[in-house]
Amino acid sequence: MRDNVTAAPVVDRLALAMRASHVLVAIFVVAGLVFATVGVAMKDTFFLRLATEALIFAGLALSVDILLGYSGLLSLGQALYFGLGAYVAAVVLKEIPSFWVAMGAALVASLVVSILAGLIANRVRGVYFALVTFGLAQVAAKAVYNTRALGASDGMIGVPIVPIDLGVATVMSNSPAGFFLFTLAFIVVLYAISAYLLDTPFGRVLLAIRANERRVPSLGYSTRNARLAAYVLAAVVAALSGALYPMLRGFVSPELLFFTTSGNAVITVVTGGVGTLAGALYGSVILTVLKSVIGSMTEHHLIVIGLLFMVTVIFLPKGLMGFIRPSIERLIGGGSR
């Protein structure tokens, strides 16, 4: 009985943080919506596209932070299924051009390449995971650079416009504004589905091996296959968000598939703050925006990255949204904590 009551603040808990996580992306959806508004009225075509890139990074970082943020799983290769979907898509669009052919195909093969890899990772923990997960990037990363078919060096270029067919309307992935609104509603659904599945018994048990996975076979549950799940679930989270790449830019490159990618990934899930969830969507955001904003001031804008996550590490170490969730956590919650 003792341990009934001590567990049930604990689930609530954990159940308000999901609440203010919540309210925290309805809080971006609307700022985006407002963004969208401004730019269409100053038929601005650059930061919408930018802001476009910016989400399509977004759902990159919404992978790692499944894996990092409820799991402890810190992965240094999210970029192989981030470029998987890029190239994925780019192939089929230049074939089929049908974005939902498109979609489908990189769903496939983020499944069957994430199951493969997923039980080669899952095989070992800590850092040894990291290391195994950045070398399997690397690994993809060298059989793109080097295979002709798919451009080499140079990637892929020539991705045609495509169409997308929501039923009641039709989004033209070359529209700034109608892709950005589509963008933004895609990687909100992703992130709900995400959100909706952490928030059962599942993301529970992941929780439970994050703080002592030595334990969680007692309560009945198989922590391999509960890794397994998280790294497929995080796999196609990353492989969707990489297939709307293509049609943003119009072209696929190696460098998706680089480390690069994979680390800028994870401070933009350390800056806006690991477990969260919405810190995913906000961080690559002002990652983004540094990125963009330094980086034409000067060409050495990475050390301003790089300064801007240590400083993140040493005084926020909870992230941005780390910080501000708790209060929106108090509002919602009448107070109480």
Given for the second form:
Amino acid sequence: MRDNVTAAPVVDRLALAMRASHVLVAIFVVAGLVFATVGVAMKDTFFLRLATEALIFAGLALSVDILLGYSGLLSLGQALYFGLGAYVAAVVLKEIPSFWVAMGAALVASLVVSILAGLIANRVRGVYFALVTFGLAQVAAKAVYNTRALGASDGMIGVPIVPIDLGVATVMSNSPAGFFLFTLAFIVVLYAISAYLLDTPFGRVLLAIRANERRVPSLGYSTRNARLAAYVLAAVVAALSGALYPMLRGFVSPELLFFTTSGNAVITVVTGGVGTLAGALYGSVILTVLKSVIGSMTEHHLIVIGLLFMVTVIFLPKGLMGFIRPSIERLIGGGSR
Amino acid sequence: MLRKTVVLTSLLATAAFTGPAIAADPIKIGVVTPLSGTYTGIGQQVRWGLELATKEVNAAGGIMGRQIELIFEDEEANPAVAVQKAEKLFEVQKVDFLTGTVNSGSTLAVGQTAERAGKLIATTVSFADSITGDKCSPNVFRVNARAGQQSTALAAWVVKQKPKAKVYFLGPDYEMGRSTVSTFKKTVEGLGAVSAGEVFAPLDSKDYTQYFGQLRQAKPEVLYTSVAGNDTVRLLTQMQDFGLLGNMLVVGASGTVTSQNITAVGAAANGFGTGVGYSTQIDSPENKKFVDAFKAANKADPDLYGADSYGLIYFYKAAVEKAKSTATDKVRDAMRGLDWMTPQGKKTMRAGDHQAVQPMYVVRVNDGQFKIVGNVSGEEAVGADICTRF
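We have the form predicted on its own; now please give the form predicted in complex with the partner chain.
Expanding to the full complex; the earlier chain stays at the top.
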């Protein structure tokens, strides 16, 4: 890797890694298109919708990776924002069945909540940050669980099927292939925005914070603002992904805010590769498919998934993408020579 | 790549198994039920009940000459998982009918999935009144008694014991605790009882004695509580220590005293009464036969979930035989107003809201055992049909 850097001094190691992630996401998109074609040809519904759900949870994992992979902060409560987006979208859609109004509401709600929560959570770091985020999500989950207006423990059903007006075409949220392709595009856009922002000096400050937070102010950067910005960005990504959930499944339930949801996102990122962004996408698809397939074969599926996770952590400590990406870097690094 | 391979093989496998249905094909019933997690115990009863009835029906020649095949999926008591599994059973396995959901959130969400897929489901466990009330669906049936039936049965029995009783209410302070109390309060007040006051204690309270002062001052003849689990153990034993149980009738929700905590409550549970839709002690030949067969097959007593799940297979069998088809619309029409036999006796599926009407029982604890002390007819307990969607 060092050879590449000296051979092409204009491309630094981080920019190269990011370009490798782009290549991986491009492969992901192509695989997705092939899958959609096969799905349509076979008149499939279930697998297309399962893949759509995997993509929605990939957005949540992406949000965890923005925090864990860049600023080095482990959030055990990202489900708070995923659930917030889902509930806001569900409530709005039941009143005004408009996709863009629902997404706008989820965006505004997540901005407001994440700035307030971010001011609290970013006062601490390390294990304390993990605990504060966990606590905030638990409080929100309990509050929703006991609020009758939000359906309490039963959740809310009856979220209508909405048309998504894209200007050139309209996609119905119950069309298996149409909504799958839309979600694929949407998650890739979230990825692209995140990747762009994290490739700017702002991203470098975050990486510096991960390396040594105390030295960053001595270089003239505010750690507080950078950390808050990363927190808000992650929250928005999670909330916008969550907002798609009720459109796909037609309901929301408090389980979306529970720790299992947050924990699954962390497992997804660790399996896919921390700090690669692309890993969140691959990780989510792999985990969702594994759960669905193994879950149908044995009721002890949680043991199987747990063992697979341990094997991954021991033998691929950088995750699947952390293992594959260096070869892509060598490939494209060599090409630019 | 792994994803594509897995998906493709599954797709191919699916295509291979979904040829045109011929008469000898089995009738497939999907079961989405918790096989892991908190509700595993309930899922186990559901499974045992369904399997026992399926074995009996298949041995007797099946439904219209077709064998029943049960396909189980674990829903982890999470609606998000339940919906995904239900969709798999509908779209990939092409099941004819679906059942098994336990928590009400899962039943509502899966019911909506079924409605959008044009299939039918039934729950044998979920209590929430809304399922056959304001959130009713033309594609959802309930063969078990809902919360309202249990509380109506209990209220009717309470006012028979103590006419114009002064009732005090003590519930756990969360949404479900408050809603069970408010339902029972409304029902019992409608029958002439008077409220002597109410108090809500936090979940997992260690000390209930702080509420005993106001309880004593209100001088109630009846105490209704909907606490559960270890909270029941503490509440009832502390009341016993303070001598409050002596001349008060203590009644509660069906989950307040259960086989899980009855030993820990001990003598303090004596006299506790509740309304239920099933008891192993129901004295009928159908029930005796069911209990014996269930014990022989599973080395355990059936509970209401096992009994209701067992009855469901016979419900579906009767409906399909009446409809002479497994098509959604025909089976739905056949199910409406259908009478069928269960271990609890004859049940009737009310056409207006898809709620089963069945006799209800009041049971009381006597030396660590529930004994049937009263029963209320199905029509009396079922309550009004408030479903307006169909």
